[in-house]
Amino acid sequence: MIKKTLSFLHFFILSLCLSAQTISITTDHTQLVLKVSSQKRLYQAYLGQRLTDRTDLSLLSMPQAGMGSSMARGLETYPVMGTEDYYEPAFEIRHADGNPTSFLKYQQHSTDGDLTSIRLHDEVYPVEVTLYYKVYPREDIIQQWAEIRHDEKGKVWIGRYASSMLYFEAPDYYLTEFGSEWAKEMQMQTEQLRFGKKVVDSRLGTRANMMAQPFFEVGLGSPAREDEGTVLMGTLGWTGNFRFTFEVDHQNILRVVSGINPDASIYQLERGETFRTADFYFTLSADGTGEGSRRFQRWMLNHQLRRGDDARLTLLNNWENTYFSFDEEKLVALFGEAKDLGVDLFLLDDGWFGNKYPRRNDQAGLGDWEVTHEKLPRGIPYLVSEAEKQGVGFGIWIEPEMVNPKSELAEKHPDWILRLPSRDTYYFRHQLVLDLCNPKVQDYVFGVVDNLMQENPSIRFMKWDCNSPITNIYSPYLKDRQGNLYVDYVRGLYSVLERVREKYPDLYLMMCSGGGGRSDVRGLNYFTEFWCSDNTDPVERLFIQWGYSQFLPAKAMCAHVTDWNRSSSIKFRVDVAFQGKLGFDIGLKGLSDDDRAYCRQAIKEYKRLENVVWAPNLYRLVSPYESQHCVVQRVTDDKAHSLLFAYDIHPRYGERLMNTRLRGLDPDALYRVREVCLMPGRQSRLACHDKSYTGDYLMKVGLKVLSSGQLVSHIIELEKV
């Protein structure tokens, strides 16, 4: 009986200690299983669709050396440099006495909730690395970081700190990324990777994505399509300096590390400092870029943006109409334009402070924080209070990273200015960084914040601006540690905006940089909106909201009527802007009266269907990137109330036009189909215009939507009767 006891007991603990090592992170649809190998090293052993529960994980075999290769393959889940793998590590490090490498080896691990840790550690030197998995089952997301620590007693650097390195064994790979630049943000582009490695980054700092941005697709065994075929979709939750390397190892087998850009970056790493690495989410779908894509809208409202299940307000923006040039009885003017047009804010753009050196161009200002007393006698306070007068909220525009040299904080703290000693200085739109590593800064930084709102309590909305990277990458403050600079900085920022989002809940800010020049995950946790691009024409913004929609919602966007692109109807402009956070920065003087009403009415309906537009439920049904057309649909959750956007550009004469065939309804419903944000005393065209249709028909069948004609637009809505 004792023997049969121990036996059982024997078997009892060595399952436990079995179990152990093997670590499962699952999602509704997605599981990733890792392994202990008797040697305490980590390792990727699956990452696909989730396996059910009977399945036996312990089948799932540990890495082996390649046929015929002298080298480890080796899916180590955190690689270090200097080690046996000869490919991307994830982590490199430079020991108190010189040594150039660690050994990570598993320690333990927890779950608690949808969060996993797992504790690695040196066995030689005091060195601890922790990786976090946290999951959001519903969303299908997995979020991922590390956190590094050491005790030793003398100076340490790290060089490399990922945030993840993920494994995939395919015949192929495709890449999907999305190249930028002023005016022309979120172009997608995509390419086959084989051997070697391809580097997606950035190196320009406060204004991180201006070259490129932080979102990638791998099409795995094919290229990313929108409704099939499996996709990993990735993006860095980092308002900085960002790296995605994919590289293609010799028996084809993908290692994708994605995490803070180390160029300039070796950090110094103090005794009993914890360094966490940026956060890395991704989703891997099998169904298209579609479902990814709803997965990671649905993931941001519900999780990561700021005043997600809020409602945003539609505004008229002056820069277009006044640029620089404005007063008081200009402002005034506008609030009653506003008012006219029914939008919920004014807000006034760049131009309204300093007086030492007014602002009247972009060359002199920036720093001066104070209202421009011979261009606004009255103050803030005046415009506040006469905009409420009229029932239009207020929001003002700063940029408080930023310093012009001709201004009297440059004057005052130039220790408080990022820029190289013994070195000319760089300008880059006739000014320069703050130095957000030091608190210092940061205080002011919040005090420009504050102090307007102490003064102004009732502003509703702030135009958060950085119009320049980082052109002379040397702090003051931080003496010789400058590898720490890059880092540093952005979490300078994040300590400033958790105090302005602390302690002013309830308001508004738009993320923007010179355009889409910051539009990462992270920063919008403090920002409700941002900016796509400078470029509002129309065409062109088809462009740019469809590689953003791959990842961010329909609230987050930032989309405005202008006169750019005067070729195109004022309907068009407006049907391209209805599709994001609606908003305006033209002069309503000098529209038609026709164009007028169509701009208040499109006002009324945006305000009754933004919940349509909002909804997470995107359908991309014809792409800009294909044809001369653009069709995308937006539904609620319960399939009850559906929107259809249908562009079309510039078609070719004689062009065949199919039906569109629609997505995501209920098969068994019926829908009232009709033609909504038409231009006074106009009929719709559409032949399904104020028809019904079962939710079957309009996705086996379709409704024909599109034109040959020249910047047409339609937006069309579909509610179960």
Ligand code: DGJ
Given for the second form:
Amino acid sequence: MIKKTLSFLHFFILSLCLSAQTISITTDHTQLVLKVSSQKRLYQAYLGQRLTDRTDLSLLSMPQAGMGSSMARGLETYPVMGTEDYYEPAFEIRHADGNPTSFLKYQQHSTDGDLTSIRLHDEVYPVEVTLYYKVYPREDIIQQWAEIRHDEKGKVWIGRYASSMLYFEAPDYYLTEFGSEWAKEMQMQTEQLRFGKKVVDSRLGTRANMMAQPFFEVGLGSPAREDEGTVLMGTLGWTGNFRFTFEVDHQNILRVVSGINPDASIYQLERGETFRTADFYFTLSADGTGEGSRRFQRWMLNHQLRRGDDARLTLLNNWENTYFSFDEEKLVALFGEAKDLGVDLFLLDDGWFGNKYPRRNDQAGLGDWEVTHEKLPRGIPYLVSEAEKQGVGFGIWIEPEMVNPKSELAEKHPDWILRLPSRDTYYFRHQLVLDLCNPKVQDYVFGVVDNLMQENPSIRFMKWDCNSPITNIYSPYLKDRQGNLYVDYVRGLYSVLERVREKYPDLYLMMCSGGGGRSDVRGLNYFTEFWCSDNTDPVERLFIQWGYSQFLPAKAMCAHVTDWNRSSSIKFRVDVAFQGKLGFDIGLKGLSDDDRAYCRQAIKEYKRLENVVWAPNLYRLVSPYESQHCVVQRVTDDKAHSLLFAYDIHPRYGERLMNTRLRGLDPDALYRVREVCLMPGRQSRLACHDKSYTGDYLMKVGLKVLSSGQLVSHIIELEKV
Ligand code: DGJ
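Which structure goes with the form predicted together with the named molecule, now that we have seen the form predicted alone?
Entire complex below, previous chain first.
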């Protein structure tokens, strides 16, 4: 009898599973399976390596409310606050009548090519949430977002609106986060996640990533490792406040909730308006973070980064060389230096604008984007033409979202500034943030770019800076909808950037934010590159670049040679910057003849090798976090060309130096190995220089590229013969 009942139960459960609506979202290597329960709730049934046999999908069980738990709950795809799930929800709503719950039931779904959408709705209230999943099969990236709308008569507020909720079941979980501060961006830190919550977020509004960057890695079963183990790597495409919540529940299930940070952002949603969340992107690698990084870099280049398939411009910047103190004569002389160096472009930094309140320092002038006549009497057109006469392109710095109280703009339009009524104003770098929620302000900000381009159509490059977080959270424009501020600000910014991208498709744009305060992948859909950090000390940069390289491609990472850490040789500084998008911000006159000659040669070599430097196939071979060395390798897609960057930082006395085993090569091919970028008159001391090896040997035995010297670097080229 018992046997009979059990087999009936088994049959019943199996047929329930089979009859359930199953939605499968797949890339080449990853699969996410969702199932609809008999109560029309949507659950995650599987997230892992792609299953080879489609019929296996019917075997996946569907955890659902009331089953196998002392608490009625399941792994619901978009759980709502106020329902039977007591852990971190994805969604929270207050209906017009004050009811704070919603039960989202499956209504329909469709798949169109790479995009799957699933419509959920509340059967009692006219509220609809559509979940979107876009797959990039070859790059193994999944993009997720949600759209929320309602048709209620009164006011509706949404208090949480995640882009994604994912569940994992592993013995343990290890989070790697990327903490930041000015001059110390992308510092990697790993900890075990235990019962309860860990939140990584930003509340800065603008310059949003100054203290935490919107990237994470979760090692499932072991800390994330470079070449082995299963790791989830995720990032949010949002140039504003973000929040990742990692919560381990009483059954040791991990939920990862990603989205815009809803703190101080209870959004008032109008009837018929669609609220689109930010985009969350993730990859699930079974071969460690190295594989995940290659996927993300390839995806960025193929799909996300503005002008991802294009070349970049090398440049000479004047910021650290002159700061605010320059005039026409000085600048024209610098154009000559740029020409002599062989870079494509001269970039004029902060300090060129303002007349009533000239920008002599960072205390005045922001907002008045008119050239300072006293300093630059012949204006920007003269500078552009002088640079071009010398065969150098011209680029210019702007910070259009900001205003100094000492400016004509602040005097004329006090209502365009984010500022709290009846409170003392708080300043960050003596400046305030403009109210980009206001369409008039959006027009003005667009005008900053547009006016410069109208006057100087041949400007090739702009550095768009953003040196302050949002300080006084009140928008005069939004009036009684202040909860919308942080979100609408970013949307206002995007609407400006879209206009810029459309009108000036050839303009290269650097996203800068007081160093690396902006680095998100949505921003990089409008910008061709970003400024990683004001810290250009090459030792620190090895760590900073190691961090960004987890997700972002080399051609997007601006790396300038400067005077930071003058105890390191110019070669070491250049060789570190060579790994990113190379530029200079240094007084070349102060360099020795040999150093200048080295820089010139490095620029030439960089241009010759840029396609290898920028290839998404990155192998991080020796970590500066684990040793006093750093070695990284790039390989072209056809495996014909590779570069090895080797750095000795501060090796210990008597350290045993190991061979470095290369990766990603063709084992059967023969490669000629040559050290390039040598100081004038120097010969390579590497034993492997000018020799040939099989890919097999290079990957199994490796090369001696490390030394016990301090701050020593080598750039080694490998070419298939
Ligand atoms: C901060 C940036 O990070 C610097 O490179 C420089 O452009 C300054 N702002 C100018 O004020």
